Structures are given as structure tokens and as C-alpha cells.
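Just the one chain here, laid out as C-alpha cells, in the form predicted alone.
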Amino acid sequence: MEETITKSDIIKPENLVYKKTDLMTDNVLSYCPGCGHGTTHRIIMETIEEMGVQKDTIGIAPVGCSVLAYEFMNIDMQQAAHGRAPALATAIKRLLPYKTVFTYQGDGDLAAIGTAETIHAANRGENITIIFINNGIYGMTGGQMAPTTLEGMKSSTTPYGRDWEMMGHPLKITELLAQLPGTYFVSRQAVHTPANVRKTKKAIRNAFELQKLNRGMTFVEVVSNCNSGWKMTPVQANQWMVENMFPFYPLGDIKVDGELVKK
């Protein structure tokens, strides 16, 4: 005899699959459809939710896509001026540095209004976690190129494709910044399958626990898509980052407990 499946063993809590953190608030989200901020958003409320740390947590949101992630992040957030992010979490982890300080930032604000705030804090060996999401382009102004924005590729200040001999070459912040004493852990991840996503949030995980250490910064970056600036679906924009994206900005650690991972 057939077994029947009703509505109330499917909503058990032995056969859960997934529910939302509630370190994730209710607003809707306001990224693009397809967008990789989102993604990143979950699994960091996830890591924090699950290490327990909620309490003694504290972001800082910067300004760009993500400067509204104090509208969907539970926990303790401040905001930042245009590339500022990182000086203020040095202040805020100097102050309490029981806390587990991070900050959210995208590859305009980074890479490039905060390119020396980003240097320098790494440099010192500030004891705080950076997550970087690039995209390639300013995805909240217009689309306009960014520091990361790759050869040959448009936006609209490049109408005709980056040309670096006028433009200057794509910026790789992630490896100079691993090659500064003050790094402790460096990655670079993507969020675009569940595999990449699994290990996405295991490096961000680590992050957080290495900077219980005191040993250095923690860095993770998150190559994203920006469909609505690269002018495609988001179907077409996953498959445009894999193909020019991914050999350029390649995925993995870089650097771990304070040493080069060598290729």
C-alpha cells in the first residue's frame, strides 16, 4: 500500500530543509533581481547566527548597492562615508575589540574612493574582517567603470571597452592586499551555484574565527554580477562572470595563517 504524505509531516521540523535566519530582517531586499548581494547578505547572517555572536557583532555599511544592508542585517550596523568603511571599523575594534567587526563593501567604494583607507588598514594588521563584493562596475550610480572594471569591457564611461593604455589596467586589490604583512587571511569566492556558495560562507566563516586570533585582517571577496549595469539577464550575467570574471579575478584562497598559497 501506498504511503500517504500529508501537510503535517511536510511542515515537521525534522524535515526542514531551509528557513530564513532571523538575522535577516523582514524588508525586501532592494537589489536586482539575480544580484549576488542578496546571497551574501543570508550567509553572513547565517555564519553570525550560527557562531553565536549576534550580540557582539557590529557592521559597517558603506555607501553604493550595499548601503542599505543595516535595513536587512539584525544586528549592530553603522554606516561609513564613501570608502570609509574600513577606518571606522578600526576605530570601533580598537574600542571594543571583544566585538566581531566587519565591513561590507563594494569594488567602487574599495577600490577606489577607499583604496588608501583599505591599504592601510590591512597594512597595520587591523584586527578586522572586509567583505568585498565585485562586480566590475559602480552597479548603483549608472554603471560606470570601476577600478575592477576588466579590459575591453563597457560601461557607460567606456562606451567602446576599457582601454588600458588610456584607462589604465583592472585593479586586482585582493592579491596586493595579500602580499601586505598585515593580512592573516585572503579569498576570493563567488556566490553564483550552491557549491560556490557553500564555500563562500565556509571562508567567511573563517574570517570571523581567525580574527578571534588577533593576527591580522581577514579578507573575503565575493566576485559578483551586476546584471542590470552589464545590461543583461541574470541568466546571461552568471555566464558572463564565469567566462571573463572568473580568469581573471580566479576563485580560492590566496592567503592562509599569514603565508601565500602557492598555484
Second form
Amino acid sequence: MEETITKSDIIKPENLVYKKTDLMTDNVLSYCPGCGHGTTHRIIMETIEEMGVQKDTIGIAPVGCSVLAYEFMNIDMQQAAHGRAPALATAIKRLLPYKTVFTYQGDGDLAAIGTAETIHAANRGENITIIFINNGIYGMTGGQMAPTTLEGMKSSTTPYGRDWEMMGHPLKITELLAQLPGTYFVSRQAVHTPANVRKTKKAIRNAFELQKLNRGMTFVEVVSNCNSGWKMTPVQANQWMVENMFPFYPLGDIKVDGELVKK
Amino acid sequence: MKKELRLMKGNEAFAEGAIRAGVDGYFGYPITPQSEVMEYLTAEKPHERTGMVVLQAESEVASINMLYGGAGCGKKVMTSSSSPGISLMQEGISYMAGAELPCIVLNVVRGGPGLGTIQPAQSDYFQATKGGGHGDYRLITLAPSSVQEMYDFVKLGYDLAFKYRTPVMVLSDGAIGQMMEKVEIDEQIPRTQDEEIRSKYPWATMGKTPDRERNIITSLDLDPARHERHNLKLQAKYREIEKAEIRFETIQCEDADFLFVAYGTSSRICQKSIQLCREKGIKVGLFRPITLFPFPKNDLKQVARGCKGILSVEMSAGQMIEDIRLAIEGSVRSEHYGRMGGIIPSPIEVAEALEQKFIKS
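Having seen the form predicted alone, please provide the structure of the form predicted together with its partner chain.
Below is the entire complex, every chain and molecule, led by the chain shown above.
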């Protein structure tokens, strides 16, 4: 006798291998297919769920592609003016020291217009976590040069490639922040492979756990892609990122337990 | 109960008023002539008195955004600055108006434009009452004319800011900030506990609990129809404020043939000018708007009925005069007299200006 497998035979709790965390809303992501934002959102939310701190977490969305992060993250959130997320987070954490407070910022937001807020929040040793998405471009406004745009890299405002004599050098703000005594944990990761996703998630978990120690800012950079801004397919973009971004922005922990990691 | 009396500077009275009103956080950046606010707060150790947070930020831009963060959590937050610093805050104030966040911003006005001078002025009237930053919004603007009001308007400011979920500006000036007067100090109001914030301000981002949807503090809405609705809601709120929150004072207006209209330091000078005019037989009164937005237009029109002239006295090129003329609708002749650049007019010159403009001309 022939056995027919139906849908109800497959969709059973015991067959469940992956489930979206309830801390991600059901709203359709506004990000381009292949973009690293969605994955990073998910692992932050998974971390908050696993730590059981949803009711005591306040997130801050920037201006940029992730301006609408609050549409996807099922936690209390505030949307900051461009670059000012660390100022918001400073006040929130100081007024509510028992909360987990994090900002989610892109490279233009954090390393150009928000440089002062970023550096001073770090220098004061604010007990907040910053998740920094670095894709070397202004995604939302249509692919203009960012402070982290690589030398020679094309963007809509560097159509012939970034020339450092004209436009300055790409800014390694993460290394700069690691130099400040106010940062306690600084790490640079990526989310383009399952192994990297696991590493990034571990770094984010670490950053959130360390926030409770009140030893200073914890900071995780995620080197990411922008296939639409870079004018590549998602696969090409990831490959380009590995070949060009990682040599300049090498992955790994930069500062652990308040000490710079020796290379 | 006998009230406590102290001799204080206006800036100090504002700072003490903040502690006594149960403020949760002050975030500021030094600028003359208001630096005493933060100096007083840091010396007083309010974290020991009430648990209040005081933080010197890296800029006025950071200060106002710290207010956004704190206010978004339902906390009582404030900053103080002077004209150039307030200009830097305009982006953040606009965001707070858009996101409907309560706070108090004190502007101890100095002369402009640009770096201008550190001396007193009233040339930020337009900025305070017409919006200041981008977009369609208004700030409730309170104008203290004494050190006592610098103290009192902290509590009043928060009552209004939280009632309407909107930023409140206290528009003072360098003279009121720096001068010393007697101040009646109230009992300490306790700070609001976090659990109370959760129930009193259900919109606050205190962390999502299972019994409610997530809270979002934002001024962004990319859907035009929805965003227009949000704007209409804000406008309805401002109309409501115009109906319910007008405050003003009249001095010797009952028999007045002429009116001074003045706020803050100018209103103090005008009180002496009234005396000088009346000694000469010119019956002058003072109409002092306490709320500059909402401007007491109907009340002014009523008080001015039958008057022969109105003189707006401002330490500016003439800003409030525009609101006066809109209020009066041509029913009474209204003129402006002002000094700029940090000069405070003397009572004699104000009295003479009235004579010159309305009697001798």
C-alpha cells in the first residue's frame, strides 16, 4: 500500500528545525535581498530573547536604512536624529541603569555626523552597547560616499572612486574607539556565512552581558554589504566584501576585558 | 507652614527649582550667561538629595538628544543654554515636538545674531514662539520676569509639558538669569518612580512587557496620509493650548490711556517707566504676557480697548510687536521701542519713547 505524505504530516512541532523569534515582528523587512541588516536584526533579537531581557531592553534606531528597525524589532524603541543615538542611549542608561540599552547605527550615522556623540559616549564609558553596521556606503540615500568607503571605491558621490587626496581616508572608527579607556569590549564581525553569524551572535551576547558589569561601552561592528548601493548581486557583494572590506577592516575581537587584543 | 526664603540668582533659582520639582535628569553644556545652572546643580549633588542625574554633555546637540532619550522613557528632563546653544538644539527640539516628548528647555537669552554678545537680549522671541526648528510645531513658551518665576516655572513647565506631551521653553534673559532676588522655596516633590511612570505614561519606552504592544518613540512616518493626520493632531493640540493655557499679568491698566506690552526684563523696566509717566500725568499701564506662546491675543485686545496707543518694549529689533499687531487687528495704534546688542533700556528712555511716539508726534 502506498503512503501519501501530506502537509499536516510535515508541519508538526517535532519537525520544527527553525523558527523566527517572537522578538522579530511579522512586518516584511524593508531591506534589499542579500543585505546583512535582516540577519543582524534577527540575531540581536534572538540574543535578547535568550537572555530573557525583553521587558528591560530599550533599543535606539538611527537614520539610514535601519531607521525603521523599530518596525521589525519587537521591543521598546526610540528613533534618534541622525548620529545622535549614543546621546539618547547615554540618558536612558543613566536614568534607568538596570536596563539593557543598545543603539543600532550605520557608518554614516555613527562615523560621520555622529562622530562627536559616539566618541564622547565611549570616552565617558557609558554602559551601553553599540551595534555598528559598516557597509562603506550611505544605503538609504542612494549610495553616496561614507566615512568608511574604501579608497578607490565607487559611490554616487565618488563616481571615479574615492581619492584620498580629495576625499580623505576611510575611517577606522572602531580601532579609534578601542583606544579609549571608556570602551570595555570591542569586536568586529560579519554575517555573510553561518559561521560568521554564530560569531557575531556570540559577540553581541557578550556585549549585552558585559553591559551588566558597568565597566564601560561594549561595541560590535558588523562589516556588511550593500549589494544595491555597490551595484552587485548579493553573491558578488559578499565576495567583494571578503576580498576588499575584510583586509582593511579585519574581523575579530579588538578589545577584550578592557585590554587591546595583541595581534 | 513657614516657607523657606533664599537670596538667589535667577539661574540658581531655576536649578534649585529643578531639584525641588523632582527632575530626573539635567543635561547641558556651558555657555554664558547661564552656566550657573549646571554649576549650582553639580555643587548641590542632587544625586544624593533626590537621585537626579546631572551630566555635562559634549555639546548642545548632544544635550537636547539626551533629553529626547530621557523624555522618551517618561522621565522629567531638562537643559539650559543661551541663544547660540539654543540654535544648535533646534533639530532636537523639532524631533521632540514631532515625537510628542515633554521637557523643559531654558534659554537665558543673550544678544545675537551669531556669537553676538554675552549681554542680555530678547531677540530669540521669534525662534521660541514660532517654531524654531523645521516643521509645523509650537513650543509652550513661558517668560519669567523675576527670580521667583525662574523657580516657579520649572514646576509649571512640567505640568504643561506632561499634560500636552510637548517641549516647554522657558524664555528668560541674561538679566533675569544673573540678578539676585528673594525666592520662596517649596517642599521637595519626590521623583516619579519607574513603576508609576509605566502606569502614568503608557507611551514611555520603559521596556516591553507581555501585556502591551511595543512602544515606539519616533517623529518619522513615511505614509503621507498618516503623517498628515499626525500633523493635524499636533495642530489640534496647539489650538487646545491656545484655549486653555494663556497666562498674563496686568499692572495699572484699569485707567490707562497707553499700554506698555513687555515681558521678562523689559517688563520690569516698564514698571518704573509707568511711575515716571504717571508723575507727568500720562496714564500708562503694563500688559505682561507670561505665556508668549500661546500669546494672550484676545486678552490684550480687550485690555487695550479704548487705549490711545500700545508700546511694545523689547530688547530686540521688534519681534513681539508682530503678535501684538495681529492681536489688536488695527484697533489701537501700536509701536515698538527696543534696544539691541546687549543694551538694557533705562526706565527714562522707555518713558520718553512713549511720549515721543504717541504724544509729541
